[in-house]
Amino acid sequence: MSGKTKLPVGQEAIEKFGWLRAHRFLLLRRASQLLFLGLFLMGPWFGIWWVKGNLSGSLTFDILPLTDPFITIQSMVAGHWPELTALIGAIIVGVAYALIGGRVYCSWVCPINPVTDGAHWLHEKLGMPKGWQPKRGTRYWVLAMVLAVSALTGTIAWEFVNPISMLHRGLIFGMGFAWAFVLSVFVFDLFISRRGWCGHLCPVGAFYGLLGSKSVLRVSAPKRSECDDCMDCFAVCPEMHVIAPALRGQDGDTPLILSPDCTNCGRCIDVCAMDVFRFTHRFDDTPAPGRETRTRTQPASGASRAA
């Protein structure tokens, strides 16, 4: 490790780049999941439809149908063929998250990740400790669980206790009995297991992260070579596990973050003040310099300031 890993997370992106550009995907995927959240609002409060539904199922402009495909599979282990049009809804949404990066929904789009995000910042503010921390296949095993009680109870299992679609009836309908769903996410992150919800147990997670397996979007460390071991990137990162394999390769092996955990929230790019993060497509994979490379030909700068 570098002297820097004593300065504040990303400060030294801050003081290179400026505030703006060392939280510019932050900004990004606040102001997304504001807006997915706001159109579905918009009817209920202002009277103006241009999407009828929730993030389940909805009808945008009365023509576009989109539709949960997790929701659309756990209908149809229950006993419940969906109507053509929730069908087709979830084909469109399953194909784009397939596409793009199944957990981009997790980070981009879903209501409930600044709750998790909010937890997590206190939890480090606090000095905390990480606490319970469940295997991250935990979530799998959730997943299958909720299938196999949808099949058995013909009914769509995980509706009853989600906190998104309970955030979601709340804002609409009034929280109620909603916010003690959404407080107990919280204080499970605050608390109990340091980012445990999303990283180990919500299996609406887990779905996307198998549906975008093999998606096109990707974050890549080209320049891994002129990583200083700040070590900011896996601070920030919600699933820091996937970022040593690309960062800490050999010579030849890809720079590509290929785990289909990764959320591709961008924030280690944010961080990285010697820039060496980019977002960039599956088949950019030419081999990057490894950190081996770097020992050999230069001194690490975090190391020289050590020093």
Second form
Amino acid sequence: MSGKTKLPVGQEAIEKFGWLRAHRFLLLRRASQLLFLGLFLMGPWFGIWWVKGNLSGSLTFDILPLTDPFITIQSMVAGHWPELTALIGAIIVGVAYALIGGRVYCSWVCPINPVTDGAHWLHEKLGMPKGWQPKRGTRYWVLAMVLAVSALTGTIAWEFVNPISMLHRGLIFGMGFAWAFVLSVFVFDLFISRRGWCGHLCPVGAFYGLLGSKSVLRVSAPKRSECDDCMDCFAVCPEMHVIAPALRGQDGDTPLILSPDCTNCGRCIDVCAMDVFRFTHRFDDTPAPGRETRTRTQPASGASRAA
Amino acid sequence: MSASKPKAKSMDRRRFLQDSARGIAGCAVAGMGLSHLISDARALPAQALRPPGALEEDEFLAACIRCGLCVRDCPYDTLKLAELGEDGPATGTPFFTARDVPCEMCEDIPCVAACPTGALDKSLDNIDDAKMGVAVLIDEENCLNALGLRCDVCYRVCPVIDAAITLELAHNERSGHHAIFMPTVHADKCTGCGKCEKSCVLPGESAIKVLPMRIARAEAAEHYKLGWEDRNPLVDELIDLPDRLPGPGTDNLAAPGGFEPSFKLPGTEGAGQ
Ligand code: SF4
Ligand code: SF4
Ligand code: SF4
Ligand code: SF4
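For comparison with the form predicted on its own, please write out the form predicted in complex with the partner chain.
To see the whole picture, the full complex is given below, headed by that same chain.
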């Protein structure tokens, strides 16, 4: 085992399945992020107006309205009852994410995700220390703070600083100095707090996490008994605490990753050479035996190393 | 075991209370920072005009989600989403600068139709009722008409010509025998479209500028009655003042029994009858 852990993360899966298969969800995710940005850019760049607007609110094919439910809620808390179009748009988006997993927004759509992923990549490359790691509940405090400030100031508070809309709107409508917000997030994740923004602070991610806490689409670890403790999945997971309850569960425990923090990015599926994980639905009750009990020290030491 | 359990519980509670206290304190600090930033970002510069039908600025920032759909549907590229550090209004909110591109007052008001949230109020169904601001002839010392020349451009381009803006005749004191055609804006009819400001022929700044209502307009003084306006009597039917009817005691020469002046002006013979 010690010999194998010297391999770079995911190397074994690459050797076993080929590079492409060991990166399929990562590639699909980047494609999806590009697609969502590209759809919005087609109008201003090429004059093809299939989609107008930005992630806060949009109109597709002149018929389908979509609105960010978190922004809609802030608007309501601030004392404005939006018109039907915006409400319908928010409901469509809300229901969709409630079904496929709220944080699918984070890993498949949000334009900040490539930024923080980039920061994390560089962070690993430079072998930087973890830095400040806020408590797990911090993002919910930030979420509550945003709603309170919206109510107190009577404004859609987070939109004054939200790096997501700064970047997305900026690319589509003109950036100004909004890149400073994006750069701050990058620098914060790189130097101050490893995976700090998306993993601990972003209230948008917190909101979508809550929204999708009962989502149907889930990652599961049905073949957990074959896990050989390489810890690669922990190393690539942006929310590594979500894996352990499923992967390390005993026979009776569900192999489903049910934490609302899981972003359904599928990276764990990519890098696992033992093919332990896969996408499934939350009602999947295929029996998944746990591993034979081992000495307690092994996984513990592995976990601390991966962290 | 039984002894350690309550202890663990109280540790849990202490931990919980500590975390909560920390959370609340952190939120309070971050929240104050955010509120401060918001109050800074709220200051809307005078040259930035909101699209037609925009709610009052306070409500607008609660309603507008900064989607830019109004911008996309404006056929004249009048509207723009504010960019951080380059434009004055809150980042991402729609506005226009009249001197650059004014509002062409589209009859079907596509910007309002496009707004999904109601930040641009759909109850605006006639663009002539829009109140994006009000034009003010702000530099009378350089306005060519005010100097006694005939430029008239701001007047000519106004989509609500002769109602929102008129040329008021005044004596030209400087020349002694010419008229001044003073461009004069009537706030109740002016939509604030900015066509006049855009077309002012002066180089650089315009002599006539559209200002937001909140800056351009004072409040009418309630305790002064404008007695000359229709249905606005000086005294509300409390006292019935005597009507001036033709009859004895008046100076109406045409009335029977009126006083005849003791002298006759030349050429007024028979004016009485
Ligand atoms: S946590 Fe926030 S910034 Fe990160 S991907 Fe999710 S929504 Fe985007
Ligand atoms: S009325 Fe027409 S020109 Fe004026 S802002 Fe709206 S869409 Fe643009
Ligand atoms: S369409 Fe409405 S909500 Fe969207 S930017 Fe314009 S005013 Fe704001
Ligand atoms: S802003 Fe100027 S052009 Fe527009 S309605 Fe008012 S006076 Fe006329």
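Here the rigid core means the biggest group of C-alpha atoms that line up within 1.5 Å when the two forms are laid on top of each other. What you see is a predicted model; the values in this text were computed from it and never measured. Numbering follows the first chain given and starts at 1.
Trainee: Hey, does Asp285 budge by 2 Å or more at the Cα between these two forms once the core is superposed?
Mentor: Indeed, Asp285 is displaced by 2 Å or more.
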